[in-house]
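Consider the single chain below, provided in structure tokens and representing the form predicted alone.
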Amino acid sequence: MPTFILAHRGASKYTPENTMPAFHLAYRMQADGIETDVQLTKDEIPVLIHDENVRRTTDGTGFVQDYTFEQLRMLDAGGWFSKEFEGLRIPSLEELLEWIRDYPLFLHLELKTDVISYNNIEQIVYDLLSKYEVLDRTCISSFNEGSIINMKAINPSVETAYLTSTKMRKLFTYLNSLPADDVHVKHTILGRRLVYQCRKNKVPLRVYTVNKPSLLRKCFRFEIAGVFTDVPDIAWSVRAAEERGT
């Protein structure tokens, strides 16, 4: 099984991150697979976008969960990028679940409940995802073990991962007491012996964010589950080349 190219955020590197048209990008640069971030809005709407405020990647201010969709939907998510996609808005769960359903990609949602606990987000995507049919290509992951446990609560066969970007003494002991069924860690923490462990332990291994060539490199060698890549055409590149022996 050769190492998933996971677009961060969509092609985040060339295109506003968690818009659509980062997402579109991604798939025409054969990325397998999309991450992306969900937070709720104030009227209970899963939205995509990483931080908890508006403010770094649209012209607003505030928390997103003071923000109605329809009032959210009034800024403009791209013009802090270039003036290219200025008017592009923050996109919905629904409108992306609308969209990938159509393509062979496989899904990676972080519900952002680490900073803001938001109430029955895990129900909320949960529905989302089983109208649209995808649940069997989606992992649900957070940094926050509530989150993969409520959503073990509502149907223990959908993937999870938890999410850590520092060194856990007794990682496999604790992804069991959660359960979360995979890993994902930051690409300092990457080390062959995390690699035997989670091979050991049949615990799928995804790194983020994984954008030098030099460190796309050890990842595809070490032959761990998925990269999660603001450029996933270097990445290709990179894993075409390692497939070919050059």
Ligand code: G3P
Contents of the next structure:
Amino acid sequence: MPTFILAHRGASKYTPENTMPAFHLAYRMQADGIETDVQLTKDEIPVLIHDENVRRTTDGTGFVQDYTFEQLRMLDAGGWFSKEFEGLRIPSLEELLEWIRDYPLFLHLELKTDVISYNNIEQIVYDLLSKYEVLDRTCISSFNEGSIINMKAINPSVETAYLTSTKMRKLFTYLNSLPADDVHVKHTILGRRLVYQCRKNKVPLRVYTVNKPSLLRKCFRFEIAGVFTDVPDIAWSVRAAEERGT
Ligand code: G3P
Ligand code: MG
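What does the same protein look like in the form predicted in complex with SN-glycerol-3-phosphate (G3P), given that the last one was the form predicted alone?
First the chain shown before, then all remaining chains and molecules of the complex.
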């Protein structure tokens, strides 16, 4: 199995993160899958935006949870990136699912529940994944173990991943206590020992955010399950070179 290339927030080096053009470009750059972040609006519509607050990636201010979906759709989610992308809207999860169901892409949905615990987000997301029949190629991840537990309680066959940015001495004891199938770690904690332990425990390992060719090469040589990258095109050429042995 090759190390999968997963476009982090879409092809986010080249297009505004977590927007439809970022997902489309990731597909054209031959990514194996897409990673995106899910938050809930005031009227409980799952939307794709990384921060709890709209300030950084739109022309608005305030929290996603204080906007209705209709209000949120008035915001410009592209102008902050460049003039060329002015007028883009924050996508709903449903908009992404409508598109992705016809494309051979894996989907990594990160539930952003570590700061705000959105009521019922797991069930709302699950129902949409089920409606669009993409459950078998979706992995639900979260820094909040509560979301993983809730998702597995809805359906134990949904693939889940625990996200961590810190080196944990007892990571595997902790993982064993969770209904998480996989682990996603920040690149700074990637090392030979972690790779070995994941293999021994049969826990798929994915690493974020891997943009430098040297680090991408290291991940491919470790044969981990996946890399989350803002530059799927670069990742693709590094992986192709590794496969050719050049
Ligand atoms: O899912 C991996 C990665 O996206 C986690 O960090 O902050 O980029 O959402 P962040
Ligand atoms: Mg994320």
